[in-house]
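Form predicted alone, single chain, as structure tokens, below.
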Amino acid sequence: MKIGVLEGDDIGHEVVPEAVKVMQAAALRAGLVIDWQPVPIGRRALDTLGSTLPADTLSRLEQLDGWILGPIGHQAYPKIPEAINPHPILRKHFDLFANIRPVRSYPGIASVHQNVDLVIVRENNEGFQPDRNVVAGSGEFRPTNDVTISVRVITRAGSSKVAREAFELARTRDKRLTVVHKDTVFKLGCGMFVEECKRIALEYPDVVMSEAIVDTFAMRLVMTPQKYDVIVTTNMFGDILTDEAAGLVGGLGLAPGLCAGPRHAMAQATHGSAPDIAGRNIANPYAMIMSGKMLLDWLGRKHASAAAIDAARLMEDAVGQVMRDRISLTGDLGGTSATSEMGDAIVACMAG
């Protein structure tokens, strides 16, 4: 496996190395050989190479199976053409159409709900987000000072791809899939999304598909998240619902993620770069480590690699033990340990 390492900004330089450390330990135990390839991105790349997304970064990533992307602090970049936000470019260039975000509670970790174990699959390259829904220009425009128009893009191709990814995921879990939409109002846009989900469902008779209107689902998610397993939805709805779901189990520090496409996948935690705590070795590495676990699992299924799947399972089991037994947790999880100490504890659990 060829896996890139893009540390990103701020706490990315602390949590990404912990993810690599744990992934490498799991790979060694599972007999998986990983060729780690550092790739420049973010503020350090700007300072050393003149761009936050250097010219050869995309071509280097093309040669890899997947990569780990640390949080990007693009809001603090200087206002110059070379300081761009790499996120939308990476997602569009590699057609990372599915944003997969698991939500899980752990006994002993403070959360609104316990016994939560669900995954939201969010379409990643269309919808209302103006940086992703057009090839050139913007998905928003203001014809007068008092009127702003935002364009929402829904395609059959985009809807069917993310639906298939969700059905494939549901097949590996509890074989239940909830399609979240608002076709009572967006009759054509959400209507097309639902049509494609129903069409793909015919290929997965072993998966039970249900539907939910987004506002009703948002309420039910707060009240009874235990009722859901895999959820698939459009971009903007998914953007909101995934943060809501993370809040039910402890916040964005417990929110890993994976952006998956036809040939590549990118492990990317949901949280930001947290410049206020950068350099202090206190950031919670859970989300980044579990994003790395998701990458190994995806690569294992993509390339029929039992070793990669085993490495992912080893990581999940070790992280689960650290969380349940409250071993070397960081401050936001109620512990007193450093970022690196939590990573070391996970590696130790795998060894022991």
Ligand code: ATP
Contents of the next structure:
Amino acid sequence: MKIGVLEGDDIGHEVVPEAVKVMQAAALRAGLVIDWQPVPIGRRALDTLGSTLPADTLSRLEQLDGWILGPIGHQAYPKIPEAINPHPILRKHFDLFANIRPVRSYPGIASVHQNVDLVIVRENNEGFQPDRNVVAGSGEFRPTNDVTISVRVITRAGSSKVAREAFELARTRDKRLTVVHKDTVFKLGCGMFVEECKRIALEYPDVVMSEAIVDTFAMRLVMTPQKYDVIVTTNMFGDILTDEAAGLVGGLGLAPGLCAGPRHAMAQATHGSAPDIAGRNIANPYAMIMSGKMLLDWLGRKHASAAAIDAARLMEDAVGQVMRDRISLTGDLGGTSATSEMGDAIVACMAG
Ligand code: ATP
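Moving from the form predicted alone to the form predicted together with the ligand:
Okay, now the whole complex, with that chain kicking things off.
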């Protein structure tokens, strides 16, 4: 497997190396050979190569099977054309249409709920997000000083692709999929999304599909998150619901993610670059490590590689042990260990 390493900014330089360390240890045990390829991005690329997204970064990524992207601290970039936010460009260029975000609780880790194990699959490239729902210009505009119009884009192709990804995922889990929408109001937009989900459902008779209206779902998620397995929804509903769900089990440090496309996938934690704690070796590496685990699992399924799937399982087991037994946890989880010590503990559990 050819896997790119893009550290990103701030705590990215601390949590991404931990993800690589744990993935490499798992790969070694599972007999998977990984060709790691560092690829420049972000503030360091701006300082050394003159751009936050250097000219050959996209073509280098094209040659890879997948990559790990650390958090991008674009808010702190200088306001110059060379300092763009690379994020939306990567998602669009590689058609990373599905943003897969698992949410799970661990006994021993403080959280609002226990026994939570669900995955939200969020459509990633259209919907209401104005920076990615049009090819030029913006999906938001102001025709007069007193009027703003935001456009929501829903396509059959985008809806069916993300629905299929969610059904495939549900098949590997408890075979239950909830489609979250609001077709009571957005009769055409959400209506089309639901139509496509129902059409894809015919190909997955082993998966039980149900529907929930987004506002009711938001309430049920807070009250009884244990009831859900896989959830699929449109971009902005997913944006909000994934943060809500992460809050139920311990917050951003525990929220991994994978952006998946037709040919590539990108491991990317939900949290930002956390400049307030960067450079101190105290950031929680869990989300980045588990994002890396998701990448190996996705690559394993995509390329029918039992070794990659094994490596992902080894990572999950070792992380689970560290969390359950509270071994070497970082400060946000109530521990006192450094970022690198938590990574080391996970590797040690794998060896043990
Ligand atoms: P963005 O807008 O880029 O997503 P944000 O404004 O949501 O970023 P973050 O950078 O995610 O903000 O940080 C939010 C808070 O969570 C900060 O106090 C930060 O220190 C904390 N935080 C984020 N990630 C981690 C982590 N991996 N470990 C510990 N604390 C974290």
